[in-house]
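Only one chain is included here, represented as structure tokens and corresponding to the form predicted on its own.
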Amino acid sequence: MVEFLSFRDGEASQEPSVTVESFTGQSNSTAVRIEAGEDARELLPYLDRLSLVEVNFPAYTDGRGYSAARILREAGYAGELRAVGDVLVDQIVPMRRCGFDSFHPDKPLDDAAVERALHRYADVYQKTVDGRRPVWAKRHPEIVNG
């Protein structure tokens, strides 16, 4: 069973995260946790000092964390971006596409199911922050920003 999954080189951050409110009010933490409903844009002025951003998914149906990940990655955040909470195996691939590079689900995931999910499709359809060219851009190389 998979309790933690990381796609980063090196060790995953072990630093305890603080709330967004605590983080913006102090100067010594390098790990923060975004709860559902909090705005990731509050962290944009501090991206250079963050080593870990955890994004909490209180329910698998709550998709706000995907937006938080994309906002941070598009703004240039290069540190560890961890999905925590109610993370399901079928969410790992789209979460990776939005920029998540580590996962700590509430419930362990089946190893074989994770492996199948990660290798199910060779091509992707939407452009996102992970750098993979969508299949339509492969078919139409004349489109520059695919």
Contents of the next structure:
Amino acid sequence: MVEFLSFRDGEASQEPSVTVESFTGQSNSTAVRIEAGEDARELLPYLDRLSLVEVNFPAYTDGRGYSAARILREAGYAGELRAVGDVLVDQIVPMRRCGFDSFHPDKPLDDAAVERALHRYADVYQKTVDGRRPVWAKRHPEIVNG
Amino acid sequence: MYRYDSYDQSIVDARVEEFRDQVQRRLAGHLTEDQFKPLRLMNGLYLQLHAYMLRIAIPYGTLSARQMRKLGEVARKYDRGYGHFTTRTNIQFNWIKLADAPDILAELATVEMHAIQTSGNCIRNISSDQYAGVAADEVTDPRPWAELLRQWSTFHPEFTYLPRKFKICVIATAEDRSAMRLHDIGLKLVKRGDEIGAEVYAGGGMGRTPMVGPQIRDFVPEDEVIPYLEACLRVYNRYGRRDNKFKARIKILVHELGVEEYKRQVEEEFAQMKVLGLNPPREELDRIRPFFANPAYEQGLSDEIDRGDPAFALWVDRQVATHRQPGYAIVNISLKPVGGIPGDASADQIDLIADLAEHYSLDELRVTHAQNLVLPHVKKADLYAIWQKLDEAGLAEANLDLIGDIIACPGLDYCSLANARSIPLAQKLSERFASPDRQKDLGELKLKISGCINACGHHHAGHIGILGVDRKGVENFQLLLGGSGAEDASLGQITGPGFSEDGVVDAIEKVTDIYLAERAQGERFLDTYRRIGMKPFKEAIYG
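What about the form predicted together with its partner chain, after the form predicted on its own?
Now the full complex is given, and it begins with the chain already shown.
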């Protein structure tokens, strides 16, 4: 079983994260935790000094964190983006696609199930922030670069 | 019709294997029902009152003969010999064994079909116009757009755990045969100069708080439609209500924010997203388009129809619609026999219709939201032969859009959400109004029945609607008048206190009597209701 999963090179951030409110109020922290319903865009002025953003999933069915993650990546955030809370094996792939690169679930995940999930789908239909080439780009390689 | 390439096929095949793995884990006891539930629901497998129900997607309601035959095979092999076509143009099988579900999906994948996103709080099957590609007044064929959206919405990572389910419809004619404005998002394709784009409507829907969707954009160009939809969905995903399941649809968000504020937020999001290269290049829509190109119609065919047989002539007048190609016609097959279950078809009927599609309709058929089927490309010279075969199979009912053409949800006979039985009521009503002359005299009259507030039977959009409720343990039926799901969309109003099953049948008879007494020349029931209002009907029912 795996308690922490990272797709980043190097060590994961150990810094304890603070709330969005205290982060935007004080200036020395580099780790912040977004609760469901908080606006990820409040962090956009501070992306350069952030090294860790945790996004909490109070229940796996609460999908607000997917939008929060993608917004941060679309705005150019390059630090660690960690999904925490009710994160299940079936959510790892869509979360990766929205820009999460580390995971600290409430309940440990089965390594083999994670491996299977990660390699299940060779192709994806949408362009997101994970750099995967969508099917439409593969169909038209002469038009769509990268 | 669209055909999968190796990418499409591999995605559907991978889904089958993923689901097989999940079912095996469940059967082996490694997953509890609570853990398994969200997984099976992402794949259209519901646990109903008596058995598992499997809902299979029929993207934009289009099927080939080969696909239809496969549905007949599933009905015969894994169900009790029939299937049920739904108001979302899907098909449901009501007697499925869990252990069989992966095999069924594997068989469906061999004919390019699946059950992906037929349930769950995600983007559901894309719906469209059953006359797409053959309607005379179409701006462009909406099906390539619908296919583009099918692919875009399949496993969309950001929009898989929305506050609630999300339904999108695409049409391209002024006449709305698909209840476009009663969808979470409705797209109406329009032309501006030489460019095709979409008018966008958001926040329509039925359920316990019905709304006709307001327009939020008068034109989104072809190459911005994906980022625009992503912006609409992102605002909904972030701010749609999650505290109350009954207030979680986008219609509530649009209503609570106000249309202008929702539009403003979408535009703000869209401004950020349209520069991200999210839209496939135009070449992708150009790649999809030829799959839906006009089939090889024969030229110079006669438009003559021999109307010598009066029963056939009656059927032609009711069930056959104008095709844009000379010599051809559109055939509507009624799945509403007198006393039957709306939308049900037996495996034998499914096979027969597959054969008819193959031999007489250039290998194509369509499913309508009114739970009927369509043969879209029929030579007028073949109509009589088709009618004879349909008649032998009990499929030649001539009641399209008449009072006998009832929409009904599965209701308490199958559905675990239902409060009342829809099917026996539909059967009683169709028997009460069985007379073809009487139906013809009453003219267009759309009767829609839901067995609970979730409104799968579209009762809000019925010229006459019925809602089944539970009143202290007894089934009770509320009556609504004046709804429409067409281009003149409106929501029905409740007449007053509800009725017993027999009582609502009697009440509807009184309603139709008032219409017959009050109608002006050429008025449909709905027109008369709109002119004279609720009062005379109410007096007749309760007076």
